[in-house]
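One chain is shown next in structure tokens, namely the form predicted on its own.
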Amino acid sequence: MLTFTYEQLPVRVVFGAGSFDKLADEVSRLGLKRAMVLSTPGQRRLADEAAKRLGVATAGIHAEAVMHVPVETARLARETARRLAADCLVAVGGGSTVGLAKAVALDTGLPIFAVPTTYSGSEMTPIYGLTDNGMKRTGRDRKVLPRVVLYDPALTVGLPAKVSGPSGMNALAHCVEALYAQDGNPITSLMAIEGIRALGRALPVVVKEPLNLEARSKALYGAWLAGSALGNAAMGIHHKLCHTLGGAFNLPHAELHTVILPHAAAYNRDAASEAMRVIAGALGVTDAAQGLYDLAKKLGAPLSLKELGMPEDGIERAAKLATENPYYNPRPVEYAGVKRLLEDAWHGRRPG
């Protein structure tokens, strides 16, 4: 007999090519009039486009988002929002920009309108993260969950293959961990499986044919499902390691997920055998860990922590940090096993 708890997250999703043009209508629908537009410095042009669409409803632009959301960056954005008397936030970009919007919302309660341009899936979760002195702290709070998400695949067409691949692997990681989460449920599993299937098929096409709008749309659909799955399930060893390594060594977020994911799957292979069977089936392979590694390789994505710039002598430190306060995981999170996982990931070995 089935027994589970599932809580529907209240997010309005507008999906399809041209959705970006509906931004002003969505802000107006909630009676809001002073939107602060957020982006990274590199996506300032897109922030300007958002401001143009908002017209008089634009309070100002803050193009200062960076990865891992340092507390200093979050503090500056909060001060700017107060100075501009913003009544809402428009986050245009990837996980770094959405993460900054969440940091502001956590403190101010301002509603977020997210316009994703990558496949991180962060826009569909109530999960936030802040980095302080090399330590990344994460949490969950309904205040940081975007009120509206506008998915426009046309905005992802310019995303380079070297960014698209890792970004999609980041989304896949959300699906994988949702399938063996302690608080998983059938609804979340359905979204995770469909997300893996969609991303596994779309990403190779996206990398090979960047202008293929149909493939871009399927990848964005997979990212939506991935974020939805993560928003309703706890994180395990994979996300714990990524948060630890990202905070301690300032490694690139999506690429870090790409490298760690196959090894995290291998770590849990026996303890979560049913989840691994389902993951392998959705990818059309015989082994989940090896299939994830082979997909990353096919996408031309980084395969080792060494490539990302992590020093080899940081492995022991990372293993200690990751095991001091571990997330729930189907296999116990123990120093020796985690150290071996990190050694394999540092060298970029294909999971055995």
The other form holds:
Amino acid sequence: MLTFTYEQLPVRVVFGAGSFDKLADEVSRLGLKRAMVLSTPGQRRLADEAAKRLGVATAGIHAEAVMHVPVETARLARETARRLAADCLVAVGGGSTVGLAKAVALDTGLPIFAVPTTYSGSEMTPIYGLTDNGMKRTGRDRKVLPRVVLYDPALTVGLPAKVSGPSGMNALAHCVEALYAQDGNPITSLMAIEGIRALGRALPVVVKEPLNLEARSKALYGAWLAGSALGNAAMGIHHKLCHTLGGAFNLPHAELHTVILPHAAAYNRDAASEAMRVIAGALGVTDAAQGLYDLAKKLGAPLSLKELGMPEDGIERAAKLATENPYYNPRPVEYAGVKRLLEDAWHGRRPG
Ligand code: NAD
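Would you generate the structure of this protein in the form predicted together with nicotinamide-adenine-dinucleotide, following the form predicted on its own above?
Below is the entire complex, every chain and molecule, led by the chain shown above.
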């Protein structure tokens, strides 16, 4: 018998090539007049483009976003928002830029307009993260959930293949874990399955033909679904391990997700057999863990923690850290199993 709780998150989504041009209309629709545009230093030109589209509704540009939102970076962005008397935030970029806008919104309550240019999915979640002294703290707050998301696949064609593949695998990870989440529900599962199907088909084309707008569109659609799934379900061993390893060894976010995902799926293979059957079906393979590994390989993405620069003698410490605080996962999280998982991931072995 079905029993579940599902909370629809109130985000307006505008999807399609050319949606970036609707930015000014979307801002004025909410009666807002002074937008602070955020980006990374590398995407400053895109921030300028956003300001051009906003015209008189631009309060200023703050192109200072960096990975993992250090508290000092967040403080500076909040001060700038106050100095500019901004009444809303426009985040153009990937998870790092959306993350910085969230840090400002957490403190100021300013509404966020997100224009994602990667597949991280952060724009669809009420999850924020802040890094202080190398320790990342995350939380959930409705204040940081963007009001409007403009998905324009034309903005993603410049995302290099070596970034697109891992970024897409990061999105796949949200879908995979949503399918065995403790608070999973049929609606989130529908989004997750469709997200896997879309990403699994589109990503190999995206890395081969980065300018293929049809494939870019499909991948971004999958990323939207993945972000929605992440926003609606609690995550398990995969996200926990990525969080732990990323913080302890300063490893690149999307690549880390890529390496860990097949092994997290293998870890849960028997305990979440129905989810694995569905994931394999959506990918068109017979085994979910092996299918995810083969997909990462096809994308030319990293397959081992060794390649990402994690020291082999860090495995035991990571296994200890990841098993310190108990949390829900279909298969209980225990030291020996996690250590084995990490050894396989360190060497980049195909899940057996
Ligand atoms: P990112 O935002 O750090 O972007 C990676 C690099 O690619 C940056 O230098 C950026 O300037 C560049 N870039 C982005 N889009 C581009 C494009 N279209 N063309 C060319 N270059 C482009 O990476 P990410 O993987 O999107 O985000 C990672 C961060 O997001 C992590 O800190 C992670 O914790 C966070 N995240 C948060 C959530 C959440 O729900 N809160 C979800 C997923 C990820």
